[in-house]
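Listed next as structure tokens is one chain, alone, in the form predicted on its own.
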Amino acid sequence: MPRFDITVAGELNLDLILYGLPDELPPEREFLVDQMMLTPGGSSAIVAHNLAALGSQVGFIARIGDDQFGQIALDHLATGGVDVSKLRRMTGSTKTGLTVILQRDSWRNMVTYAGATLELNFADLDLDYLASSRHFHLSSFYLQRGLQSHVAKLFRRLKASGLTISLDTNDDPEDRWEGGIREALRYVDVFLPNEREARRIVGADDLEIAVAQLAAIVPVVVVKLGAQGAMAQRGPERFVSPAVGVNVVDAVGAGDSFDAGFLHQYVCGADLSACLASGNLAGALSTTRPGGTEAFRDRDHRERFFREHGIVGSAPSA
């Protein structure tokens, strides 16, 4: 039997979220915020943490710096039930990454020091550890600069070991959408972009054209549509699922939480309708607390939310 349900490789950093700033920030001015939250972040880490909270057995590989930020992030994942025994702590000048998020009512600015994230490379990956799983997930393709040129090789080897593969590229900070993504997608079973990412990767203005092109490469294409919910394309079949209505605190990590909810059901063999509903439910839960993992850490809050908003047959299992 595999040791894990899902293994994840990618980035682990901290998110510093500031609330209550004006839309415009003139230079040489000091502004006060209403609230702040320092919470572990990084798309890969959020997916791993929230998968574990939903009941999946998760193994995780990343690089962090030998600093206090790295220790905070590591402790958070370990307490959440993620196996971090293969995590690499790096000495030297490179530190654990930090993202500062300036959260407004309906939008945000994000500024990131990527730090150790950029240095994760193929040699850091214990392939036997990653392969001791049923499924492998990779997030933040365009931030994995040390790993990016080897992603297709990594996927090919894990597929040969019998794993299914999922990928969420997240944004490309350089807005180029290259780096061998088409080659990597050849080995992906589930691709999880949002609408903009899907269009940018294929260079299409129309989402339907983008989905058709991606579905010709990837068996299951899942597109996150924000307030409109999510859709999935499997060959000629189209599945849709509406968003779950909640009072949103912030949307930090909502897409990553969707990935966790979807994949938690996917590895259990659920049908795509149930996977989509589970993803939307997990994404909505994430928005009820600051940051991408806080709503999942509070077990009472999480279970109450699922009871109140769950859809019979599709809610994530505890």
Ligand SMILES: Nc1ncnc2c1ncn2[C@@H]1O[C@H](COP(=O)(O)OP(=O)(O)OP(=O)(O)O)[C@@H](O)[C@H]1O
Given for the second form:
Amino acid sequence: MPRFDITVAGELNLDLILYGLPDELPPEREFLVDQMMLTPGGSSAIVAHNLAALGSQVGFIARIGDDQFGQIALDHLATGGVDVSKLRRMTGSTKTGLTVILQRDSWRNMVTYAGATLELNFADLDLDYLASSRHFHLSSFYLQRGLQSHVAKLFRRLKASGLTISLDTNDDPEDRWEGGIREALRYVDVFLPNEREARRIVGADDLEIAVAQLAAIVPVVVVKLGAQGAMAQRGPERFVSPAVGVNVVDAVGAGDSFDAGFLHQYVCGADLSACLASGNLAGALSTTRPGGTEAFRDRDHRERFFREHGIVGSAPSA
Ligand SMILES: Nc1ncnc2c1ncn2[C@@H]1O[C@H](COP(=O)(O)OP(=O)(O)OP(=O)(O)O)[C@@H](O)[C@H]1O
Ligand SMILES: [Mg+2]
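Can you swap the form predicted on its own for the form predicted together with the ligand?
The complete assembly is shown below, putting the previous chain first.
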């Protein structure tokens, strides 16, 4: 039996979320906010943390700086049950990444110092560790600048070891959608973009055209549709699943939480409808507390939510 259900390589940073700012911020003025939250961020870290909260055995590799932000993020993941033994703490001038999120009622500004995220490279990856798993997940393809040109090779090796592979590119800050993504997609079993990402990657305005093109390359294409829920395409088969109705605090990490909910079921061989429903439940749960992991971290809150809306938190190997 492999040691892990899912291994993840990617980024671990902090999100500083500020609530209650006006839409316009004139220069040279000071603004007071109502609330703030400093919480672990990074798509990969949120996926890893929330998978562990759902009961998956998770191994995680990332780079952090030798600083207090890195320590806070690391402690949070370790407390959440993620194996962080292969995390690399880098001395030198590069710090742990930080994203400042200015959350307004229905939109947000995000400003990121990517720091150590950009420097994770192929040599940092213990391939035996990553391969001691049933499944491997990669997030934030366009932030992994040190790893990007090696992603196809990494996927190929892990697939040769018998793992299935999932990828969530997240946004490309340069909006170019290159960097070898087509080559990498050839090894992916489950691709998890949102609607815009799906369209931008193939350069299509129409989502249906984008999904058809992606489904010709990837066995399962899952498109996250925000408050509309999600859909999946497997060859000619289409699956749709509505969002779960919730009072939203913020949608930070909702897409990553969806990935965790979906993959938690996928690795146990659940059917696609169940995977989608689980993704939507996890995405919705994430929006009920600030940031991407707070709703999962609070066990009582998490279990109450699943009792009210459905259960996704069983151990996949049970
Ligand atoms: N307002 C909402 N109500 C209920 N569920 C939501 C809401 N917003 C998001 N979700 C859930 O979270 C999932 C992911 O959201 P979204 O489509 O925003 O992903 P994303 O754009 O990849 O997000 P991220 O910014 O985290 O990368 C949705 O598919 C849905 O299940
Ligand atoms: Mg996303």
